[in-house]
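Single chain ahead, by itself, as structure tokens, in the form predicted on its own.
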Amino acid sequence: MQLSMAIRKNYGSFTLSTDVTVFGDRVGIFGVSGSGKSTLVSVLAGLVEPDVGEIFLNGECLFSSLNGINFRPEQRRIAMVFQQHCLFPHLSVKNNLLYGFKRCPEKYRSIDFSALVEVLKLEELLGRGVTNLSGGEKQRVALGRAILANPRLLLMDEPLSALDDTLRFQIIPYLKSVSSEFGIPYLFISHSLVEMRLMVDTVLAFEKGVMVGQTTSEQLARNRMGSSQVGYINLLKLGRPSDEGSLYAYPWGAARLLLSEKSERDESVAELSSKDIIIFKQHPEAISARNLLQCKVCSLFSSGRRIGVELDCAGNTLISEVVQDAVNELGIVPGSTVFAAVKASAFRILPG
């Protein structure tokens, strides 16, 4: 996908102004509430007309104030998934799914209904009314309805914000799988850095209606480490645990970690804040933390008043954060060897 937007839209004291060209199939729009994310999405979908500017999608002009071009929403072939599922309560799950499909011109109908139902695991829900579905099931149906419209671009406007943590992390694999399975690029809008890192490659960051950066989701997380109350969140892929006394031992690549939380899954993802990783210059004689990893310092980076330390721990990457005084006192430089200590209780297994 290639998307170019050079537009301006005024709403009283608020102005959305952007001039950007982005390439890629997994693009994120990041910003706090009021930064202009939803306005940008509405403009792109054709629901709101810019005051001035141009929009091009894959070389086709969707809007041009100079040339008097303004494609209607249905002409743009851009589908949306909102915060709320917005399903039709009088229709069954099957008929909700087919709503956009029936309105799509036959020449664009390339997505097979049965294949989509299988990917989203909706087979047992087709005959139900949508009022008898859980929040996660409703969001999967809403996603399926958008995909069956056979769009050339999918817009997801905070699609997980109305869900609790358990449902949120259950839905993410479905969001990613339908895009890869059916070749539909997406713009994913969120104020969550963790969601950004799980969902997208490229991120457009907005503040007060202005794009302040185009970067990767990983770099965005590092840049915001110093200003975040939770620091940088490491996302660790873990194997199936085994019992080890009062704790649980998880394979982590070639290393092993002890956690206080147990997962029944063969594969899990755990969160670990950069604030919860303590660095030692030498192997400590005794320590209460159950995880002590010998690591090599790969690089250092600044974020606000904090220094991020990128560590290679037996082939796995961890980001710890320290102050500049600690860097100086411990002699932390790229290539040096340090020991990283982490409490077993510092990890959080993401629901799945």
Contents of the next structure:
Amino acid sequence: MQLSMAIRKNYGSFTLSTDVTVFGDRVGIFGVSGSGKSTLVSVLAGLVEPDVGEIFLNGECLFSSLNGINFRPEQRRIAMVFQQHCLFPHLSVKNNLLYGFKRCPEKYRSIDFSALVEVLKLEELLGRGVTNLSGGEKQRVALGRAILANPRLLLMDEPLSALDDTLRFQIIPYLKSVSSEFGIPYLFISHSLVEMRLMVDTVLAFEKGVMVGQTTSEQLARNRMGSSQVGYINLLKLGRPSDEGSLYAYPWGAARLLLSEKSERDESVAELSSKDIIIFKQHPEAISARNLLQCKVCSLFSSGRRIGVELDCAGNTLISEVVQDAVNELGIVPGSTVFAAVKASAFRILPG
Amino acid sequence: MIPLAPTDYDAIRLSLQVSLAATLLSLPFGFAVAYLITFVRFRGRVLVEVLVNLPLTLPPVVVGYFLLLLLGKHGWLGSLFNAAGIRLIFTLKAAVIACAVVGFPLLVRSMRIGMEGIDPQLINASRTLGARWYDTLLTVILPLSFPGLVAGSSLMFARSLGEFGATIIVAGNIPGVTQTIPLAIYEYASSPTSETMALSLCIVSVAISLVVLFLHESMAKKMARKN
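What does the same protein look like in the form predicted in complex with the partner chain, given that the last one was the form predicted on its own?
Below, the chain from earlier opens the complete complex, with every other chain and molecule after it.
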């Protein structure tokens, strides 16, 4: 997908102004509340008309104030998954799913209904009304409905923010798999860095209606480490755990981690804050933390008043944060060997 | 058993006929005006709102008089109909028009409340899923504003049953032709010997209104549960 936007929309005290060209099928729009993310999405979908500018999607002009072009929402083939599911309450799950499909010109109807229902695990729900579905089920139906319209771009406007933590991480695999399975590029809007890193490759960061940067989700997380209260969140892919005394031992690549939390799944993702990793220059004689990992320092980066230390732990990457004084005292330089200590309780297994 | 004269049965039949016709006639216009006021931003929107609600605040006699001027033989509309061989004044059609005009604000108000309750994001969702505006109107707005439509229709029907002032001006009080229940009661009440007959029709009027309002309430509750 190639998307070019050079638009301006003024709302009196707030102005959205952006001039960007972005490539890629997994693009994120990141920003705090009021940064203009949702306005941008509405503009792209054709629900809000910009004051001036141009929008091109894969070379086709969707809007041009200069040439008087403004495709209506139904002409754009840009579907949306909203923050609130926005399912039609008077229609069944099946009829909700088929709403966009029936209105999609036949030449574009390439998504197989049964295949989608299978991927999203909606078989049991088809005959039901939508009002009594759980939050996660509603969002899966909303996703399926948007995909079945076979859009050339899928806009996901904070689709996880109305869900609790457990549902949030249950839905993410569906969002990702549906898009890749059916080859539909998406624009994912969120104010959560973790969601960004799980969902997208490229991120457009917005502040007060202005785009302030185009970067990778990984780089964005590193840049924001110093200003974030939770630091940088390491996302660790863990294998199936085994009992180890009162703790649980998880394979982590070639390494092994001890966690106090148990997962029943074969694969899990655990969060670990950069603030929860203590670095030792030498192997400590005795320590209460149950994970002591020998690591090689790959690189250092600064973020605000913090220094991020990128560590290589048996082929896995870990980001720890320290202050400049600690870097000087410990003599942390790229290539040096250090020991990272992490308490077993510092990890948080993401629900899924 | 309530004593009723043959003309009373005519009045009951005419009342129901006029109320039903006025409600059905107003439905498409009411829906269009409610849609316009709720969803379309245009200059003069406030003026439209004021004009729609005007019959609610004016004395029905005033509305009737204006209708008489408009629909009379030499009136702006009346002359056109007259040229086409259609007489409106002092006919059942005039009674229907009078009821439609007086009850119209209630219909629009209820429909508007129904439409304002629709989440705008549902309309946006429909548009981004490929529906044109009229498709969205028929498949999202109409079904979701149905409770308002039913509520408005029943209110208007009930209001039409009680319409008197405008009707007597434009349709007169002709037994068996334009005499509805309120007009018949008025005639009985004007005569010192027809007190029982007036009371009988009053009881009939109350009974019909109660049935309509009970239906209105039960349907409104049913719709609320459904949604």
